[in-house]
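Given as structure tokens, the chain that follows is alone and in the form predicted alone.
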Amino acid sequence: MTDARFRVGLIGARGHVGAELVRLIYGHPSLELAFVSSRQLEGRPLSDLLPEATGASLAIESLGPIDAASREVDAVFLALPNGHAAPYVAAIDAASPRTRIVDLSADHRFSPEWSYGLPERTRAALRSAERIANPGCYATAAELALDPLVPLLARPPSIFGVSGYSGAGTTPSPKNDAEALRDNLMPYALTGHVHEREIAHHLGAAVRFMPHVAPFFRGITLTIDCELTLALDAPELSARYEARYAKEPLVKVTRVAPLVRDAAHKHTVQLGGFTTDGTRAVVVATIDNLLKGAATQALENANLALGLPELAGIPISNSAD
């Protein structure tokens, strides 16, 4: 481990994802928070966020893009929602330019002067990005779960997917009432949703995605079914997943189909559930949408951005649970 220290800003701390990078940075053996930005929560000490901060003179600020980007750091997370960066971005592009940023909307998904985020599949490029687009909940699920077949695929896979309602943030709307969700599942965006855009894009291969939301709090499940160009069976298509991802520490393989509660609080993407008949191959994907689906993701791009140990500030006995 580096004896480095670096200082990071966060914009929108009051959302889920905010309040899980909050928590994982403030553990971070070589991560200082230099401030944190909230327009609902502006005064307020950082324990309101954090109970363990209770001594830190840290409080929440409201900050816009000029004022953040006057800030001295090493790295800015990007915490808001779609469609929200872009005066953040240009403010620290022209501030201060070397300064990295981590976006975990979808704003900079598909495009190519940004890095996108996924370790498992674009390690390499990120270890000198200063730009960074932080993948998708559903999309980082999908993507490693279908990695190893995309040379496979006789044609475009089809993905059913839920999440817990935490997926659809803070905001009220349908899809985060308790009410409306009691003893119900919600399918909505059946075409063209934002994440089934950038699985194809980032796999280079056409997907069809459903997705749906849950009475449940956090986590996603996905029910892939794929058609190959060859049959195999499933000790052999599980095989190819357990060498696939056999050095990579935040995907788990396991024979038996993953359930929402083993993913739950956890930093890894779980594989499993593998069935197959004849051409036919069906994979199970969990993942926590707020940890390996957004914060925990973010920060293993900024170590990598800022030259540390990938997993640092990541607790991996949780991981391995």
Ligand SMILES: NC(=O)c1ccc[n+]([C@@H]2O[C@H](COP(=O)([O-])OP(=O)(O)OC[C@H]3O[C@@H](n4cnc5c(N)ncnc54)[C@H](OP(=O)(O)O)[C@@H]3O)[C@@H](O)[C@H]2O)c1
Second form
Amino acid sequence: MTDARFRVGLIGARGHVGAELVRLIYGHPSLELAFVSSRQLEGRPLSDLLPEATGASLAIESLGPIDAASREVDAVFLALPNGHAAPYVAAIDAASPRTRIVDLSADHRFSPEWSYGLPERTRAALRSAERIANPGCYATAAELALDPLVPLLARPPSIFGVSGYSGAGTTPSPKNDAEALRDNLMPYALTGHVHEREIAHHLGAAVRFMPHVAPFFRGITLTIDCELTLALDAPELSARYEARYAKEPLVKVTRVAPLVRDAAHKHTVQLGGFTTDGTRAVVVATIDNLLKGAATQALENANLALGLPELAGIPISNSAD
Ligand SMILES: NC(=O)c1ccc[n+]([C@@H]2O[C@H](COP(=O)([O-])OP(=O)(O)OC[C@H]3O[C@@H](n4cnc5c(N)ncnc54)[C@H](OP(=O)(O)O)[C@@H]3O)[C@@H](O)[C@H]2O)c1
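Given the form predicted alone above, what does the protein look like in the form predicted in complex with the ligand?
Every chain and every other molecule in the complex is listed next, the one we just looked at coming first.
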């Protein structure tokens, strides 16, 4: 990549999200991978994560906070499990405070000092931001699905969510155990899930979120049941979404209910299935949890923070979106 203008590092490259980030950054016209860190893959060539990087000279390293912070880069992506960002942030704050950080974990999503990176809602604050909390996957889809209705909510909407098991990361657990999930649907954290609090915090409206894990690998579908303060018919409901998202390339509004299988490998959130009954309104949202739910959005946020076009390195033309 000869035209690279910004050097970036990635901590947590072995994970599902990290692997997507490696692929997107490697193909980005204005970013260069300066380091890629995973403890388990230390010393392995980059092509272990990205087969098309066969000729790349970069090897995967295992970098602790001090080592990572000593590297001269413009931005660092943290794709670590929740609860592990703090030592990296502290080391970067001390050694190179102007280095942008995009944290994909939940660790800074409630911190007022950090910018919440949901461009469709917080774009202005992300330009030139230095500390960005990337939203959760369920939260991204739910916040975009509820945004047009927030002023009309009569009571907290119910969000029935189903995620593919990549949402549970690579650390073995029942939620990513193929045998436990076979022919199955696994409810969990039916009140108080961190994304329930995240959605409510950032929308400024209480919600009821009930997540489940399914046997498919990637993708999320949310069915959201809202009681409104006025009656809308289905065309009025969908028109409200079409108007809100007409200029948002990563939000697709469809009349029919989107299907989770069609969301996989796409960079967009799909909103549709608009159904009403008097003041009751139901909306369906789908998202690829690893892309717009994580890596794609992290790249949008880094692009904005670095002054690049928001969608640089994100191929959204025709079927690739
Ligand atoms: N999966 C999703 O759908 C999704 C969506 C949105 C946001 N997120 C968030 O993104 C983050 C990454 O998710 P993931 O699903 O990719 O997780 P994951 O598959 O479990 O990967 C975690 C990564 O962190 C590294 N790691 C684990 N413990 C570490 C430690 N103590 N110090 C340094 N590195 C450590 C692991 O590699 P080594 O063990 O080799 O170092 C691995 O690369 C999480 O915070 C998650 O909440 C995930």
